[in-house]
Every structure is written in structure tokens, then in C-alpha cells.
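We begin with a single chain expressed as C-alpha cells, specifically the form predicted alone.
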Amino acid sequence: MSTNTNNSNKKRNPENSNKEILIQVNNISKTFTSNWGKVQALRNLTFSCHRGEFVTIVGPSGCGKTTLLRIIAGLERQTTGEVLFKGSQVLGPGHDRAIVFQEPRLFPWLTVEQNIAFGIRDSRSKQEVESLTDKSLALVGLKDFRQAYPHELSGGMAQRVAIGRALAFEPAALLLDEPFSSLDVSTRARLQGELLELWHKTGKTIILVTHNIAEALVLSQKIIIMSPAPGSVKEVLAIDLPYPREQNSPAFQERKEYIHKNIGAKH
């Protein structure tokens, strides 16, 4: 994940040469039941993601963005509707859908290398684990820090370890739940560029949840705008701006203002 993305990303949106729909969300709703009653978090959501597509989900706080991502990951079950992955129903977690959370959630007693290998060490041969770990370390730019421990890393580096751990599974889809929200502005911008470079290199389907409208516009081909709770799909907005995206350009600012008005979010 080199920080120099200007040369590698001077292109228009990569065409989805394979138009296969990888993820299909069909009319899902989610209601949580507690001692004080029922709360509907999601209502009748329908959308799809193609293989190799970069999709971002935005919406006001409390609209169910994280719940939606957890349902796609198989960590939560919808109340009604269905989620299909490669045409099959999602009934639980799977290595084909790796999720990265807001906090890195690293094991403090394990090195960077050991954290990345942790999820695959019991299901792969020793040679495969070493190969996949080396590949992930290279993709996230941490080969020189493989023996470091989490307390020796910056916040940005720790999140790169979390992404590397997800990549070690060789997932078809990478699900990101506000992975940069706790980072400072400069680190966040750098990791955005590194994530774009990673996407171009691997061709993986990426679904990102973020509150940051500019971040969504910098990164994604398609933005799903959600309504206030109970969350539903308000609009699916295609973003056809060339990479790298110029945030001060009139086209970028026009789209930013449009999304801002549609979700009532802060700039």
C-alpha cells in the first residue's frame, strides 16, 4: 500500500469487465427486540454490487449502516428478505466476505505477522499460511514491520494490519465499517489513497460504510444513500469521476452538496 497513488490511479473508473452480480440484497428488513419493545433498524432495502465494484454506504447516524454491513457479512440475520452472495443465500459468516471494523481489534500479544495469520492458521497448511501472510504484508506495506507488536504501531499502521488480516482469507468481498474514522486527517487521506491502490491491484469488491461524504466521493464508483431510521435505500448514485478525484473541482463539490442535502449530514 504505497502512499504514492497519483501515477497508478490516473484513470477513469475501472470498468467492471465481469458484470456478475456478486452481492444481492433483496427487500431486507431488520427489527431488534428488547425488554422495552421492538425497534426497526432497516426497512425493505434492495440493491446489488457487481464483482470488482467499489460501493460506499452513507446516511445519517442511526440509520442502520453498520447493521446492514453485518447482515451482508453474516454476523447478523435479517428479519425478512434475503442476501445472496454468488447467487446463494447468506446464512452466516464466511471467508469469502471479510469484514474490517472501526477499531483494528488486534491481539496485543501477537506480532503483526501473527495477527495477519491468525484467522487462517488452522485451516491452511503451514506453507499456505506463510505464502498468504507474506502476500498480505506486501499488499498493506508492512513487510518491514512483521515482527512488531500492536503497541509499537501507529493507528494507521494498526488498521493496515486489520486490513491485511482480512485479505489473508482471500475474500471476494472486503467489507469496511468506518475503518478510518478514528484517524487524524492526514493519516486518513493517506490510507484512502492506499485503499484505492489496493482495490486497483486486487480487483476485489469493496463495500465501505462511512459518515464522511468526501471520503465516499474520493473512493467509490457507487454510493448508496440511506434514509433516516428505519434505514432504507433513498438513492443509488453512480460516481463517474476519474481517479484520482480532485476534491476542489466543481464536479466533486456539486456531488458532495447533492449528497449532503439528501442525507442532512455535515460537510
Contents of the next structure:
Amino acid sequence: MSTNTNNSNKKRNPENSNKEILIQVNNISKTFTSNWGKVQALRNLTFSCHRGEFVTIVGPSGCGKTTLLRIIAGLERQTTGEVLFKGSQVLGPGHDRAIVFQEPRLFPWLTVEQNIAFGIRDSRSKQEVESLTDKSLALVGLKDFRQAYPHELSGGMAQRVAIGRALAFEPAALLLDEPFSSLDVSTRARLQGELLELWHKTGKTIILVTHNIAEALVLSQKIIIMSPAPGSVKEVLAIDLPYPREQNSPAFQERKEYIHKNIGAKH
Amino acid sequence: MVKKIDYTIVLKGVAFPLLLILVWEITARLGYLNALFLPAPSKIGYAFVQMVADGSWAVNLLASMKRLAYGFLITVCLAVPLGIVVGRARSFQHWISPTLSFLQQIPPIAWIPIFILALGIYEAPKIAVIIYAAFFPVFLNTVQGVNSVDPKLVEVGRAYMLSSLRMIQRVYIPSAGMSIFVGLRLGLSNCWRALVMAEMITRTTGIGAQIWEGRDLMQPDRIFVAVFTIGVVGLIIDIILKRMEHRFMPWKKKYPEDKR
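Could the form predicted in complex with its partner chain be given as well, to go with the form predicted alone?
Full complex below, order starting with the chain above.
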């Protein structure tokens, strides 16, 4: 079923078809073994993501979208299927991918700049670490807070540090797991804008997981709609609206309703 | 970094012992106290000046401090790495934790005769007692610290491809740092107390030996000088460690339950 929708979508999405495929998810399934027995979290997921593309994975909570992202990040192993990054199999975490978690997960004993340098301080030269850290600090707008400790930051700032830490790692792809879900509405909107700006500036490939349909529509070029129990790809939707997206426009509303209906259908 | 000192609290803390000493001095002078075991504070003060002048105070204190330093350093070098290793290998903990709980019940002083039989009466048994006294708090707090490292932070380390050695250095040790530090503080005060006992039993040099010497020579004023020295040194060590804690762990302010 999922392969069908995927095929039909490829026809609908011609502008990316000549671009290089960066991430290819092939027929992924994941089964967890819990105390109550085996639970299938993901079933036969297939989709791809082009270099420089902004993709969101949308679905109700519990549909396995976080698990999917963690498999792409290499933090978890799929039961069957494969994830290809630039054509080679993902077997674990890599220098080409960086994940931002739902919580900032900053190290409380490190300052903002030390947190940002966390992923690179052991593998790069001192000058490189400095320049990458500076660059990241500028990108996430925290130059004035470089000496601050995480407990001195607001939730939005902390998540910006987490994004900065991922950027300093210089990955080809940024993987974001509901990064704004714990923030208040206005902070969330601001960070969404900043993320878009960052994407335009850096040209990174971004995969973002969210349960917020409006967020997916504001941000992404491609939306992967998942259905739960077990998680599978319901539809892959190309969003060709120009940026910045006007949330009140009929085109935006029309797509929002469409996705709503589509997600709710199996509820 | 270091919190502002509230002087009224300091004043109260100092005023109380001063008051006690005053009452003690007055009652001693009025002849209510037996000078054989409770000499007047002024007499103790005089003995202190004498002991500083003849060098015996500094010699004994230095002897004790040297042992303390050696013993404590050896303990830290043993207990912290061991605690990190054991803290990460959870199944190993099931093997050893009953044994450790058993050993923990035995006060260091109970081992002193065995240590003396095995190691003689000079430095070795004293250092052995210190190591024994400090090992458990340092080791157990390190294990606990490593155990309670946030797995979410470990995962960040994994996502950024830290090697296992770097993971220990960058995630485990700083995470467990506070707990390790608590262990060090407990361990050091345990060390100090155990050392005094060991010195009293082996009776060679050191503050503990000085106490016993005071008894042998019927010099209660000298005993009090030694006893007070133990208290004051212990207090100073603890203050220094607390300061270090604030200095090395400025993020500690984050934890609201710590209101010292």
C-alpha cells in the first residue's frame, strides 16, 4: 500500500527528480520486543529525500515517526529493510547526519559555546573548532550568550544551542525530532522562521518530525504523512507553495485540511 | 561564583563557641572544674603557644597531613577509576554489592590490629587504614554518580560519535562529578578521623600520637590542643573542598535543593 502511494507521488514531484538522492529509506520495518510481546512499530516504509530538501514527517503520536528518525540517525536498528545515505547503508551514527532531539539535551557543565563545540572538539583542530563554533553561534543568533550556562537559558534558546551543536558538526543532513514541541506558540513560530532562514543560508538537507500539520506546511517541501499502528507511510505530499508561507492563504488552508482528513481517516 | 557571605550568620556561628569558652574559663577559674581533665581555656592556649614554640605541634601536624595526603591520593587513584568501571558494568554490581555492604559495616579501626600485624607500626598500617576509610565513600559515590548519568546525554555522545574513552571523559565523569565530589568530601573526613585513631593506636608521630602522649604525661592541656587541632583541620579541609566544588562546578546552582 505504501509503495503505491509512493510511486504515484514520484510522478507528482518532478522538480526534485533530477536531483541527487541523499537519503533513501527502503522498506523499513521495526518490531520492538516488550514485556507483553512483540509490537510492530514500523511497517514497510519507503521514501527518499533529495540533497538540500526540507522534508517533514507528520503523524499522530505513537505512529513511530521518532523511531523512524532515530533509525535514519543510526541510533536504532531497523528489523528489516535498509537506509541508504548517499548510496551506502546506515549502520550507526555518522558524520554526515546530526540529530536534534525533542529536548535540548545540553550538557549542564558546559557553556553555550562549549556545548556547540561538543561534537567537534575531539576531532578538529583548535582553529577549526573556533571558527565552526563562531559560525554556528552566529547562525543560531547566540553570540552574546556564548559564556552562559544552559540553566541560564530559556527553552527556545536552549533548543537553538542544540541546533547550533548539530550545525557545528557540519552534517549533510539535519535530523530534527519535534524540536519545537515543548516551546510556547510565539517562540515556536520564531524558531520556525529561523530554521527556514538557516536552511536557505546553509542549504542543508533537513528531515523534521512533527505532529503539528501547520508546522510541516510552513517549513517543508515534502511531507511524509504517516499512519499509526503500525507506522507506515500513508502518503508523500509535495508542497510547492512559495516561501515564506502565508498561513491564512486558501492554498495553505486547503492543504492543511487535506492532511487533517488524511491523518484522521484511520483514527 | 562563591555566594555572598551573610555576616550575621558567620557572627552567630563564631559567637556560640566563644561564649562556651568564656563560660568554661570562668567556671575553671572559680575552681568548679577538675584541672586534671578540664584545664582552663587560657591554659590550653598557653600550651598551644608552647607547642608551637618548641615545634612539636607543627611536626606532628605535618606528619599527620603527609599521611593524609598520601593515603587520600592513593584512594582517589584506586576508587574513582574502579567506580567508573563498575558503574558502567551493571551486572558486575550484582556480584560485588553484598560484599561491599558487608565491608562497609566494619569500621576502619577494627582493622588496625591486623594492619599492624601485617604491615608493622610505621607508615604502612596508617596509610592502609586511611585507604580503607576513604575507599567506600569515594568508590560508592562514583558508582552511584556513573549509574545516574542521564542516558539521554549518553545518547548525545553516541550521536556525535564519541569513542568510549571520550564518552567517559566528556559525559560520564562530568555527569558523575557532583556525586564523586560528595564522595571525596566524605572520604576525606573519614580519612582524617581514621588517621587519628590509627595514630593513637600505633603511637609514633602525628596528632593522634600526641593525644596519647598527653595522657601518658598527664598533660590535659596538650591533649586539648591536639583534639582541637583535629577539629579545626577537619573543618578547614571541608571548607576548602566546598569552595572547590563551587569553583569547578558553577553549573551546580541549577540544582535548587542545594541551599548551602
